[in-house]
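Only one chain is shown below, in C-alpha cells, and it's the form predicted on its own.
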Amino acid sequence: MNWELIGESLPKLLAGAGVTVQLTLFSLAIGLLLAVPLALARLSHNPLLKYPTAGFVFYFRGTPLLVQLFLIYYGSGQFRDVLSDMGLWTYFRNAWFCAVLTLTLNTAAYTAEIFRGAIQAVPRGEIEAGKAFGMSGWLLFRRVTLPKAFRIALPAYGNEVVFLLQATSLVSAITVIDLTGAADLIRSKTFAVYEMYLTAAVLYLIMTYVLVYAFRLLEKRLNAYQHRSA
C-alpha cells in the first residue's frame, strides 16, 4: 500500500465525498417532498391519479438506476431543440442537475411505496380514536395517520437513504466527480487501484455508519413513549 499517495490524494477524495453528500441530501429532500403525494395518489380510488402514479413507481423501481441516468443525461440530447424552446436545455446539459433529477425520481418512487405500505399499516383503532376526538379529513391525516406512518416507515426509509448514498457512486458514469469519480480519476493517472478504491470504500463506510447511527437515534427518540409505557 502506498500510504504517501493516499495522503496526497485524500483532499481530492474528500472533495468528491462532499459532492456525494450534496447529491444525497438534495435528492432525499426533494424526493421526500414528492413521496407523500405519490403515496396518497397510489392509495387513491381515482384512476387518473392511481394508475399514472403506479406506472411511475413501476418504471423507476423496475429499471436499473444506471439506465435511468443514461436516459436522462445522454437521452435528453435527442430532444435538445424542444428543451431549448422550453428554456430547459441549460439544465439538462448539466451532469450534476441530471444526476440530482434521476436520483430524486428514483428515491421518490421507492419512498412512495414505503409510505404507502406504512399508511396502510396504521392501526385502525388509532384512526377511530382520532375520529372520536372530532378529527377528520386533513386534520386526522396530519395529526394521526402521517406521524404514525412515519414511525412505521422509518426503518425501511433508513435503508433507502443508505441505498441512495451508495447509489450516488453511479453518477461518475455521467462525468460527475463524486467520491467514486474522484477515486477513478486518480486511479487513471497513478494506476493505484487498491489504494484509491479501498480509501473510497472506507469513506463510504464512514458515511454509511453515520447515517445508520443517526436513524437509530431518531427511531429511538420517536418511539421513546413505547419504552416509557412499558
Given for the second form:
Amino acid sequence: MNWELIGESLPKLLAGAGVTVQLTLFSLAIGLLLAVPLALARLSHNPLLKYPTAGFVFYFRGTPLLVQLFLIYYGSGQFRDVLSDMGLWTYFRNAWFCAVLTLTLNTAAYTAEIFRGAIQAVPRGEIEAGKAFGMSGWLLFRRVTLPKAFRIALPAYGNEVVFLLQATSLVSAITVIDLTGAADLIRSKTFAVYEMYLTAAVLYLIMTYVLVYAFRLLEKRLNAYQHRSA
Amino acid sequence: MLDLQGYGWLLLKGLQMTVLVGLCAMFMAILFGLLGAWGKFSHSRLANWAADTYTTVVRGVPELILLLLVYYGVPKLIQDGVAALGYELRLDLNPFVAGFMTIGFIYGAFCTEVLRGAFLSVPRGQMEAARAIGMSKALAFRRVQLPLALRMALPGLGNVWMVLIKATALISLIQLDELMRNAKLAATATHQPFTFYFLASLLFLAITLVSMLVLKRAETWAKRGVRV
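Okay, that is the form predicted on its own; can I get the form predicted in complex with its partner chain now?
Below is the entire complex, every chain and molecule, led by the chain shown above.
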C-alpha cells in the first residue's frame, strides 16, 4: 500500500466525488419531477397515456444502464445532421449532458414504478375522507393522495437513491471524470491499481452511508405517526 | 430492411456469451448467498460479523469499482507480493472468470438477504417434524428446509437474476466479448452506433422477457403442492 500516493491523489479523487454528487443530485431532482406525472399516466385509463409510459418504463428498467449511456452519447452521433439542424448537437456532444440525461430517464422510470405502487397503496378511506371534506380532483391529489403516497414510497425510494448514486460510476465509461473516472485516470498514470480503487470504494461507502442515514432520519420524521415504541 | 453489414452474427455470439456469463454468475451468487445466509444465522460471532460486513460493504460500493478492483487489482497485488520476495511474475486474469466471479460475489450479497428471509419463513415445526422422524440435521436440511426455503426465495432470486443479467454489460469494460462489447465493435466498424446499441438493448429486453416467462412457470411449478 502506497499511503503517500493516496494522500497526494486525495484532492483529485474528492473533486471526482464532487462530480458524482452533482450528477446524482441533478438526475434525482429532474427524475423525481418526471416520475410523478409518469406514474399518473401509467395509472390512467387513457390508452394514449398508459401504453407509451408503460413502454418507456419497461425499456429503461429492462436494459442495462451502460447500453442506455452508449445509446445516447455515441448513438446520437448517427443523427448528427438532424441534431445540428435542431441546434441540439452542442448538448449531445457534451458527455456531462448525456450522462445527466440518461441517468434522469433511468431513475424516472424506476421512480415512476415505485410511485405507481405507492399511489395504488393509499388507503381508500383516506381518499374518501378527503372527498367527504369536499375536496376533489387536483386538491385531493395534492393534499391527500400525494403526501400519503410519498410516505409509503419512502423506503423504496431510499433504495433507488442509493442505486442511482452507485450507477453514476458508469459515466466514467463515456469520459466523464467522476469519482470512478478520477481513480481510473490516476491508476493509468501511476499504476497504483488497488490503492486508487480501494480509496474510491471507501469514498463511495461514506457517501452511501450518509444517504442511508439521511433517509432514515427523513423516514422517522415523516412517518413519525407510525412509529411505536417496541 | 435493416442492413447489419454482416455484423448480426457478432451480436448473436455476444448474446450467447452474455447468457453464459449471467448463468455462471447467478450460480456463484446463490453459493455466496447460501454462505452469507449461513453466516448470518450462525452462532459464531465471527461468522455473523463476516456476513454483515459482506452484505453492507458490497452493497455500498459500485459494481464497476469492485470489478476493476478484482480485474486489475488482484493480479497487481500478487505481482507486488512476488516482487517483494525478489521474483518477477506477469499475471493476467481471464476476463470471463474475473467477470462472473465478481458479479457473482456482488449479487451473492443480495441473494444473502433473499435467502435469509426465505429461511426465516420456513415454519419451525417442519424442521422439528423432520428431526422427529429420525432425519439427521444434514438430511433434514437437504430434504425439508432447503426445498421449502427455495420456494419462498424464488421470486426474490428472480429479481436478483433480472438485475444481474443487466450488470453483465459491465464486463464489456474489461474486454470480454459479450453482447455489449460486440455491439461496440460493430458500431465502430459500421459507423452506426445507434443501430447497434439499440439492437443490443432489444436483445437484453428479450432476455428479460424470456426470464419473466420462465420464472412465472417456475413459480407455478414450485407452488404445485400449495393450496390457496
